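As a starting point, one isolated chain is supplied in structure tokens, in the form predicted alone.
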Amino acid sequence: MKLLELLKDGNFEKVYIFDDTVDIKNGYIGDLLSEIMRNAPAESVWLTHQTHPNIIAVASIVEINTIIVPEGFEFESETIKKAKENNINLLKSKCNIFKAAGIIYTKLKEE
């Protein structure tokens, strides 16, 4: 699926866009990040209650494209300029993570 698809329907709003047309092949659920750097897997979108800069590394490390917090929760403004850096996707959802966790599944297996 493309990031753009996530796009179209009102429930994923845009922070910052790298590219909207890279491939999300899965996903995953987690605020602690040694526990992304295990398990996450590239080419994947990660949803987290985690606002902070060190997100963007981690998600650089497992080659996450796109960070997505839930629930009205904003990025910090440093987040922001290191996915800018590291061309990392930036969204945000006022759906709690487990509603937004739903729509990416349907929309991935829908493909």
Contents of the next structure:
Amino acid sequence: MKLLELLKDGNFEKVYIFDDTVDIKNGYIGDLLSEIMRNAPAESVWLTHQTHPNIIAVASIVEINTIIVPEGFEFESETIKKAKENNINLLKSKCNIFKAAGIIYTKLKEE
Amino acid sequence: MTSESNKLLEKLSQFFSNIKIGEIMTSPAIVVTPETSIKQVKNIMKIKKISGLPVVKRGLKLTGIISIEDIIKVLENGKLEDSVKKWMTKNVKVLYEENTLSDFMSISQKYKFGRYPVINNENKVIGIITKYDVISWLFERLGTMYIHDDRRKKILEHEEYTSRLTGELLDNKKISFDFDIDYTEIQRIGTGATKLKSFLKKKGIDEKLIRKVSISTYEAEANVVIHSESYGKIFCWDFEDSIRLLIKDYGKGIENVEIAMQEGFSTASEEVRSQGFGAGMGLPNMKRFSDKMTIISEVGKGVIIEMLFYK
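Since we've got the form predicted alone here, give me the form predicted together with its partner chain too.
Zooming out: every chain and molecule, the one shown earlier first.
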């Protein structure tokens, strides 16, 4: 699935888009950075409540191409800056993390 | 002082000829007033082990100098009860604190006195300078230089780190990548790991291997920043058959490595935990993603983590 697919029906809002045609093959949810590194697959979206700049380093190490925060969360400005430097897409969801994950999961399954 | 040592002093002084007298002099100087008795001066010299004293009036204004040579004259021709005023040398050669070491050299060659009072623009005695002051200052300087050199030599001589994993030497000259870990900002965690990742990518190393190496580096880097309270270093050797990592810090060390290795064990603060660190998975992750790993640590002596990844 292309990232564009997620942006279609208004559930996700762009914060910073490096490339909306990147392939999303998988996803992962979590707030513990070591756990993310241990288990998150490459070419995936990462749903998290963490908004600080370190998530960019984690994402680029494990090749997560898109980070999504749920409703009520905002990326720190330094995080957005780092995302630009490291070519990571940032999205905000209009739903809570459970619903957001459900939407993405369904879309990936439908493929 | 012999002419040999004078020559040496002259030679050494050339290197420091622009050094200000104010830096070398003994300050404050021990002084006496013109009314002091020769007997008292003799006692001061004996107790303080000095050979001459500036003679000052009110406000430390220089009026003369009384030296061991003058005392000898008193012993030959005068009385110990006489006042300093009667026997002191009135025509005093002085130096100013802004004068340089080369000024001292030329004045002392010209007049051959043992000591020169150092005065400021108001003729106030602020110190005294002798050849002894110059020599001890020079030795101190040369001593520092020597220590620096010695330290450098030590580092240079220990060019390799002996791998605790394989017993072979890891040559400093063959380091493929190195990075200084800035421990002052938690936000900087991962800078070294991401740099190493792009370095390895450029070298065309297998993606899966890069992932393992960079995750392990990230964890080690995070530990340095969060726990060590010291700066650290990342070294990476890219060998034909393996990638070797060495992450060092100079901080507080690990009290019990066995406990620290346990999954879920962490000493991280709440604040750090709230950011998703300190889950107690750092060391276990390194162990998991590397093929071989070892930790060398002692309380107060920093941590060295060595990891090996087969290609």
